[in-house]
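Only one chain is given next, in structure tokens, and it is the form predicted alone.
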Amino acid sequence: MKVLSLIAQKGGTGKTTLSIHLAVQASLHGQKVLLVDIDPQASATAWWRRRVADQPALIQSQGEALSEMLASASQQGYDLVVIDTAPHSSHESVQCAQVSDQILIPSRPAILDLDAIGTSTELVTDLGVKAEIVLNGCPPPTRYGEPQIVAEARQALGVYGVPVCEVAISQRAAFSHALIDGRAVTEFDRKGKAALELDRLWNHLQEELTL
């Protein structure tokens, strides 16, 4: 069983929405899922029962229970376990990190969120955590690759030692109406734009986690 936490000391970063998409990939492709939500405003578990598919599973959990959590689900047979974690905790993102096998940090390719990210970043490297930043919510490539702003992002991140991830998630209308009924884009529009995204993240995730 593999563990991947995201992890944001920074609100706004589309950590829950990655959260939940990545958790449904994951399912897609025929791995047994558990969504555990640590993030007191419960966005993904309101999610969760709006949808009418059986997997991904899902628990409410705090960091103290995380050890507990995961045997019991090693036992029942999970392949993944997603865990998506509250902003503004870093106590919480210590014990997410301590039990993960792969750590994903989003980030908006804005300036105020390039400086903000640092708290993630020490938090993983002090722990020696494997890492790689995500680039979320980032306007959609055109069609010379991507815009200037992502790439500047890019070297920008540069700074703190950790991976940025080759693959970027823009931002779609898609993820907003999937999501309104307990879908994910890949259920809304399998051939759209940001399922084709979100099928290349999680390509590169498998090989990272070996799945």
Ligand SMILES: Nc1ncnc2c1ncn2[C@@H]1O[C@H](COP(=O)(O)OP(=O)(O)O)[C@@H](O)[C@H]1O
The other form holds:
Amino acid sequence: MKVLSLIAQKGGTGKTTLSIHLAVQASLHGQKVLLVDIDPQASATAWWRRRVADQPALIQSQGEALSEMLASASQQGYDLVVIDTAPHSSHESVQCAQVSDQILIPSRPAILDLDAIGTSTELVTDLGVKAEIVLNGCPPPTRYGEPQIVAEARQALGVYGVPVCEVAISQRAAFSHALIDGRAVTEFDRKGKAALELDRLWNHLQEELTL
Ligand SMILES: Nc1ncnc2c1ncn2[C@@H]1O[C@H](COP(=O)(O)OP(=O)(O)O)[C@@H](O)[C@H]1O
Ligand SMILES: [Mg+2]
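Would you mind giving the form predicted together with this ligand, to go alongside the form predicted alone above?
The complete assembly is shown below, putting the previous chain first.
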């Protein structure tokens, strides 16, 4: 069983959006997935309650309960646990990082978001956990490739010593539309551009996690 956590001290960077989407994507690829919501705002839980499909499973938990919860998930035969965390909770982020095989730190490519990422990168570096920054909410690629703001963000993030994922996720209406009735973009518009980006992110993570 592998544990993937999404952490970022800043709100609105896409922790919940990517947690949900990666959990669904893994389920669609035949993994038995448990999505764990440790954010008291419970946005992932609200999405899951609107969902018709019964995969992935979801439970709410808290930082201090994670080890016990993971032991039980492992006994129940889960292949992957995806943990969606709250912003501004460095203590829980630490607890979460300690039990994770891999961390994703979503960031928008705007300068204020880039500035805010230091707390999260320090945390994963100090704990020595495998981590990647994933750029989310990016302007979509053009026929000339990645927009300049995304290339500049990659460069600016170089100073933090945490690799930036080669797959950037674009700002696309489908990412929020799909969530309205408890789905994910891959279920909402299978061949859409958002779904293709998600496919690429999932393929990349599958290799990283050796799933
Ligand atoms: N790639 C994206 N494209 C469009 N909307 C997005 C994207 N990522 C996130 N959003 C929207 O941005 C808002 C914040 O995202 P969310 O995942 O809740 O962030 P966090 O969990 O980090 O606070 C939500 O309204 C979500 O629908
Ligand atoms: Mg959230």
